[in-house]
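Take a look at this one chain, the form predicted on its own, written out in structure tokens.
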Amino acid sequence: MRGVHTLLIIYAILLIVGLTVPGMWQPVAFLMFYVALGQAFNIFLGLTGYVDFGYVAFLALGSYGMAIAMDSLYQTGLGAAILPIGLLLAALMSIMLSLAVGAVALRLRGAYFAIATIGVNEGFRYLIEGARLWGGSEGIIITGAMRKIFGREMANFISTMVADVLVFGIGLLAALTTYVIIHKRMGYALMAIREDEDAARVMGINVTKYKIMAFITSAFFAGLIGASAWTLKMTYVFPSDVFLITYTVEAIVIVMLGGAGTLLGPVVGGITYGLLKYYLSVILPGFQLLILAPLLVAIVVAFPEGIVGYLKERVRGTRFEGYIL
């Protein structure tokens, strides 16, 4: 439990800094998006070793779930109840996609799995645009719907504060879920799969079952992040934006940077990546990516097991060992 205490302290510090230091709420919310994204993605990549390049599709479906709820139900008089309905729809849509994709793609391994997931992401995007589903390439804009439901001031408050608080909560819930999984039978099975899938199968582990469970859990949190950090925050959904594969690449970088399969890895990776990206864009606008890429490569080379993985080795056998998980 000491690792959870460290996690809660980090989250508390971020929240206190954001709420008490003038002008720091948006930078902290920016960091928390990456932390939450890393926590959600770590449940699958970190625990199974499988790289899902189509992960952004789950965020996109979650974004659409909230947008559809807002756009369709704003005249029903449900009021604030539309928010939980939107989150539920976002989660369900992401889970349904993960079930459909996982049932087929998770029977593949290595590069074949990665290629299949890229195809799903791009294929789903062009299906929406070509078939004009949910507004097609024009997307869904919910600014007006939110103002009619909540009023102008409350709608602005939801976009500037509530959405960010939800991302905090989702990230923390994903982290606690990771902790529970790691210490249950599912976690041991997933670690065995990550180390040697063939040996795990010979040992009697239902490999496909546990991979799908991790896949669905990770997709569930991705859908909630998309609904909160995109739809409620931006008040619109365009397929060209929400299906951007850059978010998947960033999730992979965050998990590997912090330490795949660890509890604190996505937190450290998300904060490190977010700080580098934010301050480099301020200090060197237009050149931030040119500087960011070699910096990340240098960090990964210096810490091949991730920053948290390196720290775990350094404190092994000491009284601090239980705090780095």
Given for the second form:
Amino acid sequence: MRGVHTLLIIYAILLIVGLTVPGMWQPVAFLMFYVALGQAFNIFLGLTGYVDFGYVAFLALGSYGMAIAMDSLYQTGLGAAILPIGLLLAALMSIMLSLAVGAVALRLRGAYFAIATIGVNEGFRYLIEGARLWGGSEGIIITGAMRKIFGREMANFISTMVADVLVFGIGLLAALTTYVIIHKRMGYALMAIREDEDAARVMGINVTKYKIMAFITSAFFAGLIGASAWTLKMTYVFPSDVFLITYTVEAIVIVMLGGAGTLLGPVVGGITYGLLKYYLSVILPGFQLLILAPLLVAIVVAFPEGIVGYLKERVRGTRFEGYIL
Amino acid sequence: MLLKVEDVTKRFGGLVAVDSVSFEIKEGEAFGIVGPNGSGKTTLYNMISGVYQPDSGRIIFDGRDITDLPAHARAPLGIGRTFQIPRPFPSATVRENVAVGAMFGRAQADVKEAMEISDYYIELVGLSEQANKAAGTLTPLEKRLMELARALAMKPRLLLLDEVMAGMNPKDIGNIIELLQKVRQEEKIAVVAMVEHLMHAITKFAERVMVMHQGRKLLEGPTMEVLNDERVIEVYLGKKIREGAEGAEGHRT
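The form predicted together with the partner chain is what I want next, because the block you gave corresponds to the form predicted on its own; please supply it.
Next comes the full complex, and the chain you just saw is listed first.
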């Protein structure tokens, strides 16, 4: 349980800084998005060792789920209940996509899976734009719908506060889920798959089943993050904004930087990446990616197991063992 | 009859790796499979454990046709195996490695039970001191022992050992054989040991052996009888040994 304590302490510090220091809530929320993104992705990438290049499609579908719920239900008089309905629809749409992609692509091994997933994101974006699905390239704007449902004041509060708190909570829930999975039979099955898939199969592990389970869980959290961090916060969804492969790459960087498959990795990776990106854009606006990319390469070369993975090795056998998980 | 292999054939392109082989293994039996490199032994194991599907023929385990069953569905029925080149889960500890066997093999243990089963078999193979080490850091010999513990933790009814004694000194081989006889009797496991060169070990271990040669079954029967058969000596030593000493070079038993 000590690993969870460390996690909760980091979360508490973030929350206290964000709530008590004036002007710090938005920077903290900015970091929390990356932490939550890393934690959701870690359940798949970290626990199975498979890379999904189409991962952002789950966040995108989640953000559409929320927008569709708001846009089509605001006249029904359901009121504030539309918010949980939106989250539910977001989760459902992401899960459906993960089932469809997983059932086909997760039968492939390692690199073949990664290649197969590249098309998912772009394919979905062009489907929406080309078939003029869900508003096509004009997207769905729910600013008015949210005002009608919650009133102007409350709608503003949801965008500036509730959305961030939701992201915060989803990230924490994803981390706790990771902790539970790691310590159950499923965690051992995923470890075996990650380390040697053929040996795992001969040991009696249904590898496709466990990979799909991790994939669905990961997609579930991604959908909720998309619904909260994008739709509720921005009050609109455009396909060109949400189907951006940049987010997938950022998610990969965060997980690898922090330590794939570790509990604290996405928190450390998310905060480190978020801070680097934020300060570089302040100090050297426009040059942040030019500096960030080689810097990240250097860090990943120096710590191939990620920051947390490296620390975990260092504290093995000392009294700090267990606090870093 | 625990295992019936009926007329099984496996081709890789033009190469017939296993050519209509049939044999049977009784419950709790100590069975040996011997044959030179490339004689189809490992392919046979891969078909029994479900890594490959045979091109023709049937495999019956405990009265059930398992020919089309995927590998992960065979282990819970009680088929455990080791690999010629050990395949540990390298960054997990020895204890976790062995526990995985207990969780997903025939034992189907929960995490807590699996750890207890793991500790028992780790002690049995003599790896207690290495229990919390990452399996990837073990010596090749220790990795073999760990794989044996992992396969035993599955609580198999049929244990397929692939060159488990290779590279061991006579004392270690003696210990392993003693251990195998013990688990065989205590847990009623049919143990199949596959060897290329360790004839001495197989005579001490197996009640019956099958000799494979170029994908075919050459001979099967009581161990001493089979290993002293002229045809078997021919496969292993070459014809020239009876004609003159020069032909023996390069082949040792």
